[in-house]
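First comes one chain, alone, set out as C-alpha cells in the form predicted on its own.
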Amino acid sequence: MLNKLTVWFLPALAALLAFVSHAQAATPTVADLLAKIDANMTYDTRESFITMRVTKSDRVKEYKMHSYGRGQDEAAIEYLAPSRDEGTKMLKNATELWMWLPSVEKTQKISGHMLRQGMMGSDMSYEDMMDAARWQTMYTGVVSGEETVDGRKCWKVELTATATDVSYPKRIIWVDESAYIPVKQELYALSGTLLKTWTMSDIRTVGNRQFPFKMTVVDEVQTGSMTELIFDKVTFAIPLQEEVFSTRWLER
C-alpha cells in the first residue's frame, strides 16, 4: 500500500510544484512593470490633438488642446477653445512647469500648492500630469495578482510612496499584461481615503506601440466629478521645433 501511495503522490507533488515555480516564475517584479509601462507611454516626440471634457455635476465644460511631448519630461500645451481659453499654454521642463496667459500677458510658474490644483478646473492636476514618468523612484510595491479590468488581463500592482511629499501616498494599479497600460488606477490619501479613479481606455495600435485614446479621471470625494481627455489625432516620431519646449514659445 505504501509503494502504491508514493507512485501517485510523488508525480502529483512534482507536478504541483513545478506549476507554483511556473507561476511564481511568470510573476513579474514591480520594478519589470513599472519600467514596461514607462517604455510604452514614453516617447521620442509626439503631437496630439485632444478634447478635454469636464463635468462637474450637470454642468460640462469642452476644451481643444494642441500637445507636443518630447521624452519623459517635456511637454508643451495650446489651448484653442474654448475662445476665452484660447492661447493659453502650458509647458512642463524636466520638475518645472509654465502657465501663459494671454488675457493678461504674463507667463506664470506653477509651483508648492498650485500644482495640486486642477488644470483648468478639471480633475487632472498639474501634479497628475508631471509625476507618472517619476513612479519608478517615487514608489515601492507588491504584485498582488491578476485580476481582469473591462476583458483586459491585468496585474494588480499596490504601491506606497517612499517620500512624503507626494500627492497619493498610495496608488493600486491595474496594469494591461500584453499592452503594458496601467488600464485603472486608484489613487489615495494617507489616511486610506480614495481620492481618485483613473481609467485607460480605447486602446489601439499606433506603430509599434498600444495607446490608449481615452481616458477618465473621476473625483471620488466630490461627487458629480469627472473629467475626460480623448485623444483625436496622435502622432509619434515627427520632427518638433526646439523652440516648442522653451519659454520663448509661451510668449510667442
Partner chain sequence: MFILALALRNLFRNTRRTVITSAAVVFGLALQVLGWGLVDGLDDNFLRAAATTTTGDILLRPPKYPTDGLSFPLEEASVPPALTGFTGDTAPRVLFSAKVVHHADAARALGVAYDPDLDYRVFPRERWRVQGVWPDKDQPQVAMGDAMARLLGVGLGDQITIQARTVDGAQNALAYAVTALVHTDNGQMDNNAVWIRMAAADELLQLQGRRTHIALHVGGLQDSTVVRDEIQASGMLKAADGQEWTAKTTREEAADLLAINDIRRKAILMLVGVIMCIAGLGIASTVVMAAYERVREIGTLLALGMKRREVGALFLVEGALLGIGAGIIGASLGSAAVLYWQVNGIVLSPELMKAQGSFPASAVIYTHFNWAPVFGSLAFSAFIATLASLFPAWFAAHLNPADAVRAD
Given for the second form:
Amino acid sequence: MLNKLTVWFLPALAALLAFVSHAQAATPTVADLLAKIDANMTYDTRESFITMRVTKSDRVKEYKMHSYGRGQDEAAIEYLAPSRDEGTKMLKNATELWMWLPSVEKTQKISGHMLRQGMMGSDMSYEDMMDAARWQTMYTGVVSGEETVDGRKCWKVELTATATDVSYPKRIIWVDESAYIPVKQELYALSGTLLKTWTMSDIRTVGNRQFPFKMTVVDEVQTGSMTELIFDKVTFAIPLQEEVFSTRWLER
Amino acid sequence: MLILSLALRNARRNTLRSFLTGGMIMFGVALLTCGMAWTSGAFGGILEKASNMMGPVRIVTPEFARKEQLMPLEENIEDLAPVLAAARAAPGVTGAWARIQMPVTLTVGDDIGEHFALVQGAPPEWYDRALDLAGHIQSGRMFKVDDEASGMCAGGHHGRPPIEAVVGATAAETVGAKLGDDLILDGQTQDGSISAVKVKVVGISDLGSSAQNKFVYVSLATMQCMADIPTGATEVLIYGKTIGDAAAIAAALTADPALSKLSVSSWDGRPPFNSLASIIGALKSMAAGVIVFITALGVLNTMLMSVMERTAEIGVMRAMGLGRLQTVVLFVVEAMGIAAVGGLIGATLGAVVAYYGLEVHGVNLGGAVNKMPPGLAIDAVIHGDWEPIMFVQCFGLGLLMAVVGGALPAFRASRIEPVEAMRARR
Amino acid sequence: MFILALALRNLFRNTRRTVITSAAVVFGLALQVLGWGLVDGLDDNFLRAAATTTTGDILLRPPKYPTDGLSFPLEEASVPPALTGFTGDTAPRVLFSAKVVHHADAARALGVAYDPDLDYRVFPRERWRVQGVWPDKDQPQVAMGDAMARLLGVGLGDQITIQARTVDGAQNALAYAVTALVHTDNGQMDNNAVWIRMAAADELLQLQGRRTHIALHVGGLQDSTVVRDEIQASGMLKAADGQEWTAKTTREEAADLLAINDIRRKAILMLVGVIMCIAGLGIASTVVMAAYERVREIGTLLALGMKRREVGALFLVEGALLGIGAGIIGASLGSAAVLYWQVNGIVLSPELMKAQGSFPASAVIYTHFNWAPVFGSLAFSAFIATLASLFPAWFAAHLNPADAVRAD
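What I would like now is the form predicted together with its partner chain, since the data block earlier showed the form predicted on its own; can you produce it?
Full assembly next; the chain just shown is listed first.
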C-alpha cells in the first residue's frame, strides 16, 4: 500500500517538500525518507565489480564478484574469485533466488531453510538480500530525530514490522540528510536484541547521485563475525540485454 | 603312586561308569568350547562391525575431536601423506585410509531439497574393509573412481565421465532417486562456500538397517574436491586384523613423534563403546561361568552316584588302611584321569565344530524375528570366533569341573566308616 | 497309572539324587527364562532411554509435523488437544531449532521448552546428573546439555544468547544465563539440547499457546500400544482448532535402533540353547546312572512280572517327571527374577555411569517378562528330559535280570 503512495502521491509530496525544504530543514516523514532512499539507490541498470571480505574470528576470506542490477529487485551476480568459486552464479528477482554452480551445471532454486543461510558463509543471508529493498511494504515507522553518524548529519528512523513474519521485527536506520543513503542500519530481534549492524560508507558522487562504495555487516551476537562489501567499480545506466536477468544467463 | 595306579585301575574296572562320567565331561567341554567361541564371535562380531565404521583406531586433529559433534571440515589433516605413511608403518596395521564425512542436502529435481544425508568419501579399499559395500549392493554396482573427473568435482561435462556414487536404500527412497539418476549433493567447503557435486547413482546399497542406509558413498577425491581439502582429510582410519589389535596399534601410534600434533584414539575410548566394552566383557565371562557351572553340576551328579555305588568297595579299602585324605585324593585323581581323556576328546571335538561350523561357516540368523518392512530385512550371518587358546582353556576347565564335581562325593566317600560300608550292599 | 505312581515314588525315594539332577535342570531353566527376559529387556532399555528423555511412552505431534525425528519445523506448532479423560501424565513441550552463541563460538542447538510442573512426571530426572540448578521462574535462565556446554566452553553461570525464529518466522534473540549442565544419558540431548521454561520460550518464540510435542506416560504395566489405540479411537487427539494430532509409541519411534537389537537377541538365544543342551546332558547322565544303580531293582521288577516295555516306560516317565517338575521350579524362579528386575532394574556398576557416550544405553538394565519363553522353555525341558531318558530306559529295560541280581 505504501508502494502505491510512492507511485503517485509522493511526487506531489516531494515537490511540496522540495519547496518547503529549501525554506527550512523540516523533519521529513518516514514515507518521504524511504522514497528518497529508494530514488537514490534504485537504478535502471547498473554494473559493479565487488570484493566481499568475510571475517570469522581469525579467518578472513575474500571473494570477487561481478554483478548486474536492475530496479529494486533484480540482480545477477557472478563470482570471479577465488578460483574455487569462479563461475558460480546467482540470480535474484522479486520473489525468487537461483543459483548455478559450474560443478553441477544445473540451475537450483534456493528456498526454505537455505534462504536463511549466509551467502558464501557471510553475515548477509540470502533472505537479507531478498528483503533488502522491501522496507516499504514490510514496515511502518517514525522519524525520531537527528544524529550525526560518521561526520554526517542523519535522520534517525525507527521502523517496526507490520506483519509477524518479517525477519527483522525492528530496524533503526540513520539516513544521511543530503545523500539519502542509509549510512547505518541496526537490525533487531523481536526482543529488542541487536542482531546485525549494516553500515554504508565511502560515499562518492557518481554522475548526479551519491553511492556508498563500501558496505559492512557486523554480527552483533557472535563476536568477531563481519562481512565487508567493497565496490571496486560501479557503472550506471548501462545497456543490458534482457536475458541477463533470466535463468538463461545462469546457464550460459 | 599306589594311589595313581589304583585310581587308574578303578577307572578301567567299571567302564560304563567311567564312560558316562567321561562322556559327561567330553560333551561339557565340547559345548563349552562352542559356547565360548560363539559368545566371543557373536559379541565380537557386533563390536567389530560397529567399530569398523568408525575406525578401530582413528587419527584426527585435536580440534576436530573436540568439535566432532559439529563435523568441522576446517579442522582437517592438511597433508595426508606423512600421516598415512606413519600409520601404515605401525606393527599390526593391515590398512590405513583417509575419510571425509559431510552433511549435504540431496536434490534430484530443480528445487534444492530439504532431504539431508551424510556423505562418506573414502578410497574403495576402505569401503571393502569397513563396510564390504560391494557385497551389499542391492541393485546396480559399486562406484568406480575416475580421479581425473573427481578431482575436478565436475564430472559428466565436457567429455569427462560422470562422478559415480552409491546411495543407501533409505536415502534413495526418501529423495526419490533411482539407479542411473543424477543426484546433486549440496554442501559446503571447509570455508563455508557453497559446494555442490553432481553424481550419478550407479548403485543402491542395503547395509541392514535404515539408519545405515541413509548414507551416500563416493570416493575420497570427490569429497576432497567438494570440501576444498585438496590433499587432506578430516579422519584417518586404521585397521588391524581384528579389533583386538586396536589397543596395541593405538599405543604404538600415540608414541610416534610424527603424529605428536594429532589425536590418536582407539575405538573403545570413544563413545559409544567406552561404556559398552566393559558390559560386553562382563557378559562374556558370565556366559562362560554359567556353562562351567552347569556342566560341573552334571559331573557332580555323576560322581556322586558313582561314589554311592561303590560304598562297599570304599569300605574295604578304608578297612585295609586307606586314609581319609588318600580316599579323597584317590577319587579326585580318578576323576581327573577320566576328565583328561574326556576333556581332550571334547576340546578337540569342540574345536572342530566351533571352527568349521561356527567360525568358517557361521550361523545364519536372518529374517525370523524382524520388525522391519520386508525390503530391509536383516540378513546376518554371525560367526563364532575360535582361538587356539580356547582349547587349553576349555580343557583346563574340564579338569576343574572334574575336581569340583568329584571332590564333594570324594569327601563323602572318605567319611564312610569302613564297617558301615562293608555292611551296606549298595 | 500304576507306572506314574511308581515313578513318582521312585523319584522321592532317592531324594539326593533327584535333587542334584533337578538342580541342573532348575538352574538351566531359570537361566533360560532370565536370558529371554534380558533379551526382551534389551529393547526396553533402548526405549527407556528415549522414553525418559525425548518421547515418553506415547508421543503426540500436530498432524503435519514430521515424524522422522530429524527436523523441527516450529511453524507447524499448533494448539494442543485437551486430552480430557487421559489418566496418565502429560508433558507438553516445544522443540525448536536454535543457534546458541557464546562470544565468538556458535553452535546449532535443539531448544527444548518444557513445562516445569509437568515435565518431570513423564521425564523423571532422578537418574540424570545435573550440575547446578534448574532455571528459575521468571528469570532469563536455561539448562544446557553437558556435552554441548563443553563444546562451546560454557560454564555454570555463563551468559549465552539464543537466536531462534518465532513461530511466524521473525528473528528473535535473547540472552540467558546457563544455570544447569545436564547429563541425561541420551547423547542427542547431551550434545544438542538447551532446556528453557515454557514461559520463557513463549516470549522467545511467540508461541501463543501452541506446542509441537506432547509426551504421555502411561504408567504401571499398561501396554503403550493398547493405550495409544484407545486414545486415537476416543477422539481425544482432536484439538480445539479441529486438527487431529498424531500419536506414536516409543517402540515405533525407535524402530531403527531396535533393528540392531534383533541380532543381539539371536546371538543370546544361541547361547541359551547351548546351556539347555548341557542341562539336558545332565539329566541324561543322571537317568542312566540311576538305571545302572538300580539294576537289582529292575531285576526284581522283571521277576515280579513287569514287562520290559513297562520297565522302560517307568524310567521314561521318571525322566519326564523330573524334567517337568524341576522345570516348573526353575521357570518359576527365573520368572520371579525377571519380574523383580522388570520393575526395579539391575543397576550396572557405578563406573559405567561415569563413562557414558552418545549411545542411548542406560546404566540400569531392565528385564521384560513374557509368558511365551516360560512355556517354551518348560516344554523344551520336558522334551529334553524325556529324550534323555530314552536310552537309559531302553538300557534298563533290556538288562538281564540275572546279571542284574548278580552284579554288585
